[in-house]
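In the form predicted on its own, a lone chain appears below as C-alpha cells.
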Amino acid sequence: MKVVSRSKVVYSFSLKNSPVEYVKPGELIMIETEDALGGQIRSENYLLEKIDWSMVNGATGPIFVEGAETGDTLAVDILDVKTADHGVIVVVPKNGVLSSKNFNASVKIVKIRDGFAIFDRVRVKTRPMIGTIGVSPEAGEIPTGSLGRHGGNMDVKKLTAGTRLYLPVFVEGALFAAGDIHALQADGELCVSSVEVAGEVLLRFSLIKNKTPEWPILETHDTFEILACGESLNEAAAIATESAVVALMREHGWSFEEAYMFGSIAVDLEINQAVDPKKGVRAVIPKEYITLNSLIK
C-alpha cells in the first residue's frame, strides 16, 4: 500500500501541480490529511486574526491515476476515513448562512472519544467524512476551497467510508487530491466550520473508459446523488434537479415532463453546505430508479 504524507498538500486543483505520487487502478493508497485550518489552531485561546489564510483548505495530492485519460470516470471507493483524537471549530465574524448578525470570533477545541465529538457536556456521534475531494480541471486553477464539475469543497457528509465517489476526468492521470477532514457535520455547515481534523483515508481507484458524469454522483448502499453546485441554492437547486430529470428521462424513456412528474415523488434535494462562495445540493435518487449507465454518458 501506498501512502501519501500530509506534508505534500496542494491549494488549487490544476494542471500545474506535478503529481506526488502514482497509483494504479485496484491499488490502495493512503492519504494523510492536515485539517482545513492548516494545523494552525491548537489552543480555545488562539487569535483568528494570526490565521495566515493562505495555509487553509489544503488538500494531499496530487495523486497520478495511470489510464486516466480525458472522458474518463475516476471511480473512488472511500474505504476507510480515521480522524485525530480532537478537532476545531471555528466561528468568523460575516461568515456563515448568519453573515449579516454581528457576532465574535470564537474557538472550540473538540476532543473525539469512543466515537462521539465532545462538544462541552454534549456527546455527539462521529462520522468522519472527506470536505474537499476533486480532480484538476482542464485548464486553468480552481482553489481548494471552491467546488465545481471536478468536486472540490464539496462538504458533502455522506461522503464516508462505504461510499463511492465518480468524477469527470479532465487531463491525463485525473490528478486526485483530497482533505478538509470532518469528524462529523451536519447539511448546511451552517457556521462556515464543522469539527475540523487531521486523519488518514484510505482509497482504491477504478475507471470507466470514455464516458463521463455531468456532476460529480456518489453512490451509497441505497442512493445515487448527482452533486450540483451554483451561485446560490436556487440555481445549486435547479441545476441538481435538471441533471436529476434528464437522468430519468434517459433510464424510463419519458418525455421531460413525465420524468419532471416523477422528480417531485422520488427525488430528495438535500443541501450539501449553505455558506461557501458556491453553493452546493445533491439530488438523491433511490437506485430502484435509476442506473449508473444514466448517470454517466
Contents of the next structure:
There are 2 protein chains.
Amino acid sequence: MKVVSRSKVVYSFSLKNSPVEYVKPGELIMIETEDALGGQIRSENYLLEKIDWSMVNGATGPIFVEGAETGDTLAVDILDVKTADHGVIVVVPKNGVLSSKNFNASVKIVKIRDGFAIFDRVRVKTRPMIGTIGVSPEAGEIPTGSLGRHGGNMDVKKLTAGTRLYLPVFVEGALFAAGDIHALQADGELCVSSVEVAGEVLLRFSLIKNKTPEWPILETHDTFEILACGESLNEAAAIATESAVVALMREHGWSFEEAYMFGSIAVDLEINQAVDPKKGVRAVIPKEYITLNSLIK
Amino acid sequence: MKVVSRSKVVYSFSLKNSPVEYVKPGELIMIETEDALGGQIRSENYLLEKIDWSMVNGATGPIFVEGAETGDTLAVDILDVKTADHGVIVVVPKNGVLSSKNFNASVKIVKIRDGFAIFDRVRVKTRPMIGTIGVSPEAGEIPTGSLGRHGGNMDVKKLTAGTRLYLPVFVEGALFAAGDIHALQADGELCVSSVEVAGEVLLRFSLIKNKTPEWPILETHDTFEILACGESLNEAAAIATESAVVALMREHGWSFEEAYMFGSIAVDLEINQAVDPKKGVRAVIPKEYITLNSLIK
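Rather than the form predicted on its own that you just supplied, could I have the structure of the form predicted in complex with another copy of the chain?
Every chain and every other molecule in the complex is listed next, the one we just looked at coming first.
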C-alpha cells in the first residue's frame, strides 16, 4: 500500500503543486495528516500570538489519480480515519460564529481515550472526520482553508469512515489532497476549530468517466448530500436547494414547481461551514428519492 | 377534556385577543387546527390568485393558562398530533428559498394513507408536527406567520408528539395559540409550504414559576434545543450560539472561551426556518451536557 507522509503538505489546491504520489483507481492509499495547526501547539501554555499562520490548514498531497480527466467524477471511499491520542482546540479572537464578541485567545489540549475526547471532566464520543478534502481547480490557487466546487475546507461532520465523496475533476490526475482531521465536530464548528488532530486516512479512489457533479456529493449509508457553499448561509442554502431541485427534476421527471415542493417535505438543509468567509450548507436527500445518476451529469 | 374548535382562530399573538378557553396546569386540552391556508384550497385546480391571504397562517386560541405570570416558563407537552387524511402544498412565486427564481404558482393535494404522504408515485413517511406555536408578547401584535422569543412560526420539524416546548411567559395567562400542522416537513421548508393539513393537537401545560428561557427551548428524548431567530441565517446562528455558550458556562462553570470551544464539538447548529423574513436556527445540545436549569433562569 502506498503511504503519503504528512510532510508532503500543501496550503492550496492548485495545478502549481506537483504530485507527491501517483495512484490507480482501486488501489489503497494511506495519507498521513498533520493537525490543522501544523502541529505547532503542544501545550495549553502556548501563546497563540506566536503561531505561524502560514503553516495552518495544510492538506497532504497532491495525489495524482491515473486516468482522471477534466469532466470526470472522482469517487473517494473513506475507508478509515485514525487519530493521534490527543488533539487541540483553539479560540482565536475575531473568529467563529461569535466573531463580533470580545474574548481571549485560548488553547485546550484534549486527550482521546477509548473513543472519547476528554474535555475537562466531560467525555464526548469521538467521530473522526476529514475537515479538508478536495481537488485542484482548473486554474489558479484556492487556499486549503477555503471551500468551493472543488471541495476544500467543508468541515462536514459526516465525512467519516464508511462514506464516499464524489468530487468534480477539473485537471488531469485530479490532484487530490486532504487534511484537517477532527476527532469530532458539531455542525457549524462554532468557535472555528474543533478537536484538531494528526491522523491517518485510508482511501480508495474510483472514477466515473465523462460525468461530473455540480458540487461535491457525500454519500452516506442512507443519503446523498449536496455540499454547496456561498457568501452567506442564506446564499449557500439557496444554492444547495437549487441543485437538489434540479436533481429531483431529473430523477422523477417533475416540473420545477413539483421538485421544489418535494424539497419542502424530504430534503433537509443542514449547516456544515458557519465560520469560514464562505459558508457551507448541504441539501440532504434520502436515497429512497434520488439516485447518483441524477446528481452527476 | 376541553376541546377548542378550529373556528377559534387568530392571526396574531397579542394581548388584544381575548381568551377562548381557560385551562389549569396538568389538565388535558385538545386543540383543533385548520390547515395553514385556512382550508381554502380543496382542489389542484384552485387558482392561488383567488386566495384570501388574510385567512392564512391562523392559529387556534388564545388559551389562558391559569397561574401563568410574566417571567414564568410555560412548558407545553405535545402528547399527540393527528392530521386529516389529505393536505395541500403550494408554491407561491417570489417565495421560498429560491424566491429570486422565476416559477409559477402551483397547488398539489397530498393524500395521507397509513402514515405515508403520497406525492405523485412517491410515498414519504409522515411525521406530524406543529409549525406555529407560541404565546402573546408583552405588548403589540406579532403576526402568526412570524417567529421570535414568543415562539410563532418556527417550523421545527422535531416539534412532534412526545416532545416538550418551554416558552417564556410575557403576560398573565400566557395566551397560548397553535396551528399550522404539517403532516411532515424537512428542515428549511424549502418552497415555503409543506404538507399543510388540518389536525388535532393534544396538549398539557405546566408552569415553572419565576424562571424564563431567553428563547423557546425544545426538549426531545435526548436533546435540549434553543430555537433562536434573526434577520438572516448567519445572525440566527450567532444568536443561537451565544445562548448555548451562556447555558454551557452556567452548567459547567466554564469560561466563555471554554464553553465556545465545547460548542464546536458538541452543539449542532441546525436550520429550521429558512423561508420567512426572519430565519430560524436552533442550537442542539445533547442532554448529557446540559440540564434544563441552565437554560432558564
